[in-house]
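A lone chain, given as structure tokens: the form predicted alone.
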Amino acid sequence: MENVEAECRGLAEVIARIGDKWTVMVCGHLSEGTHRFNALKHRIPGISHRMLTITLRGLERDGLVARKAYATVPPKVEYCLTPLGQSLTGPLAALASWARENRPALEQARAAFDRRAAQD
């Protein structure tokens, strides 16, 4: 049982970091390509200066993306995805195919659930 509850605790870390709205986005945004820190802010709405700095941070510690830092004036540094970040576009893209495809189907249930709650 302790084994179960461990690998349910492990595989929450890992889905609760891949499933995060911002990490999908970075991910998304670094699967074309390497990135400044600026282009990635700039492509991503909505995202604040500490969030990405968060993420592309937890990013990195986990893996998925690799950074390089040049020694210039003014710094320059870059992100792209390592190969077990790379692994991850595939997943990525079949989840954000099946959103896309049943997002009518969510919004209707939610619609319909909503109008059951209001009655009760």
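Beyond the form predicted alone, can we have the form predicted together with another copy of the chain?
Chain alone follows, minus partners and molecules.
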């Protein structure tokens, strides 16, 4: 491949962007359809109120997620993927697929490495 430097920088930026603790989980659930704030919170085990807010705000800022607030009492806010966000699900699914297929190999490699390291 030509121009590894530039390709890597672009890739590194995306990875850095979505590589935090919660972003892929949020995207994954939104890829199934529109969800309310609390619906997401309940479907993503372990996420705090604060982190869900921050994660959604970041995705909204990047144009990957659309936010729609209804001026009702109590408030109701819906989130869904934008077309740009949906276009990201393809590449992510490819990576998820790789993860599923190669997890055993990874775990085996880790175990073998740790066994060798323990022999010191």
